[in-house]
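One chain comes next, on its own, written out as structure tokens in the form predicted alone.
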Amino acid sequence: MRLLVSTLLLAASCGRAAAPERLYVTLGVDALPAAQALTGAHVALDGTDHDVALIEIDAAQIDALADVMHEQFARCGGFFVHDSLADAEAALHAVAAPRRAAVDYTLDRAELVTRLLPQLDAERIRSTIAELSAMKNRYYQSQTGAAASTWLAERWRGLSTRSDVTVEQVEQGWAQKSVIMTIPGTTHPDEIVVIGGHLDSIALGGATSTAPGADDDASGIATVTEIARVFLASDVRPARTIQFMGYAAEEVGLRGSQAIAKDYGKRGLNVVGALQLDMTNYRGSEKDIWLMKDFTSAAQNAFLIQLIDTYVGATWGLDACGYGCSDHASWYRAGVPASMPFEARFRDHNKKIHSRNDTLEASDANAAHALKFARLGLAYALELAKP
């Protein structure tokens, strides 16, 4: 298919005296004509072979794109912003492949994985959620946005009194940031594994909006919080360093994602493998783990068929979601092995995500479909860390 760029011409009825503020943006090109109605945007064809849409519009129409991202395209969010038209364009070349040397996906930490894994607890996962859900939205330019990261930031920095084990929050440039937590390795420190999920939500109406963001993505949040909490619990001391990650605005075009892996990009920092977990706990299909294989490694992908087959005790599928789905897409255009296991079918996903019904109750009131992905990611953990 032809990449296409364009260029929004967006009309002077803003309502602004001064020049707004100009974006640019990376979207699928199957969402570029639904983009181009909401903005009036004029296209050109280059005529080169890529799926990719380059577009430049006003920053205030960011919420607006994510609306329909998510209306149409059941994307979270669908699309990436850029702070220059240099690195946008630069995504116009999707990586096809991690540039660095493939880490050994071999099993060996039998014995450790299946004494830690029955430690894992659902009524905590659930607990959390509810905790998270409470809160009226956690939209990244709101107070509340603000207060889910020191909540989380605090939650995490009582999971261990260990004195290497460090908890921060990273400005971004928004009201909410994101949040990190690093458990360094032993003999491989300079070697990261990255564990995450995001931690907006969003719903119609922004800052003002009720997005209880149960589902999309405090199960995702909260299912990364239970690994995190066992594997410190078990004292386990990985040979790799491991950061589990807590993304601000991810539904507004991944952009807590995409400024941390650029960041690790320009410092040469090495993330070998990056597993992300949006949507954990709605069981929408026949199976119980689907691997979406579009902008994710097939190497990391085919290891967590094994460490599922070998460990999780849980069906599992290939499916795909399409450009910018997820924050997997951020370290996948960095060039790091990564993976997005989903709660479902894409096509079969919770409906209720983007909206004030995204309940504990609408999708798994007990935690037990997130059980299962927090069994994945702690043998994840555990046989890519290598304690």
Ligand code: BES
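Source: prediction; values computed, not measured. For the two forms, the rigid core is made up of the largest set of C-alpha atoms that agree within 1.5 Å on superposition. Residue numbers count along the first chain shown, from 1. First, how it differs from the form predicted in complex with the ligand.
With the core held fixed, Asp319 shows a CA shift below 2 Å between these two forms. Annotation: Cα of Asp67 displaced by at least 2 Å between these two forms, core superposition.
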Given for the second form:
Amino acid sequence: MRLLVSTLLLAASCGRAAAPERLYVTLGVDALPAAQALTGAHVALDGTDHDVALIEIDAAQIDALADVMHEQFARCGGFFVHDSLADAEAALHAVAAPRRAAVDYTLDRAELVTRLLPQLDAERIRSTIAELSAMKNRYYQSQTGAAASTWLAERWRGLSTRSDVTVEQVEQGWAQKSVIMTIPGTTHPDEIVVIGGHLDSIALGGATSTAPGADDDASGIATVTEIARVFLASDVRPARTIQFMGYAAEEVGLRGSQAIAKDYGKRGLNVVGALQLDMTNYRGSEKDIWLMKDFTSAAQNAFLIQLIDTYVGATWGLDACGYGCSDHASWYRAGVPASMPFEARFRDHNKKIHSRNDTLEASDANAAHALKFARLGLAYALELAKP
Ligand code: BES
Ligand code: ZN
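Requested next: the structure of the form predicted in complex with the ligand (the form predicted alone having been shown above).
Time for the whole complex; same chain goes first.
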């Protein structure tokens, strides 16, 4: 059932001087009552068979909505924020975006992979998590959130002295900028492999809260950083372009990644695969790596399973978030093969996230769990970007 919810539709005719900025949010119908209670929205049914609803809200309500979704909704009500009604409606109707032709997932870089994987260092992952989680918060609209972006850009710049490797901070309309590091491809530079995680953290109270986000998602950013470090230290040149991404504003509706994915779509950039590392350092289930089946590519997930079995030496399982739980969903919506290898079964995830208690001590203090994801991510980079 499709629902169209609208607040203050009559605002314009009620003599308001300036209409507030409107944003459009698509979210699971299960999360609708909570969102409605907050925004006071009306509901209109039009009878099509979606379990996704669309609401129109005042931009000023976004942070409060994020709080409600995280707090009352126990992380089951993923939501997307859209700038326009047209974009929101497109998302509502996009049951499955058109998939691009699959790339060839052959494994033929065994020698390189087995030479580089042992260089990955859990201690470096641990110390990066410690540094990131020592910041008061990495909220997308706070000073410390902005500083976290600059800190990461500097850290990534320090990984290479090569002039063809670039690091940029992408202005997206918030204090915090997304960070993108590019290693240009040699023979197929127009085919892009993305490996990312989200830079921001959140806890009740927004910009003034204490939100260490050690697992969510300093762990992913630290894992991405270690993959990049070993890749760049080896000085191998990938055939395809590799982009490492630290997304801003994930916790408030996947906004940083969505802006990037949309921009890439507009510019006709060809992302052949996206790997999302969000929460890698809490071993909550009996197996090591859990591949989320929803909002991801089955073909690329099968490739990851091959990589795990061949190179990583970890156990794996399949599970689902049940909603677009992280930035892979932004790529998925843009038609890009995306995957989300996760630290546990969904139901066994680290329950300390989104609070002041999401610390390194409360996850894996040695980052041994995150190291498995670094092994997978580096194998992915090498076998997909093909040096
Ligand atoms: N890291 C979480 C996603 C997550 C949480 C995955 C628990 C698996 C288990 C992410 O940062 C997050 O909090 N996502 C939001 C949704 C997003 C659209 C704002 C969530 O899950 O509520
Ligand atoms: Zn989160």
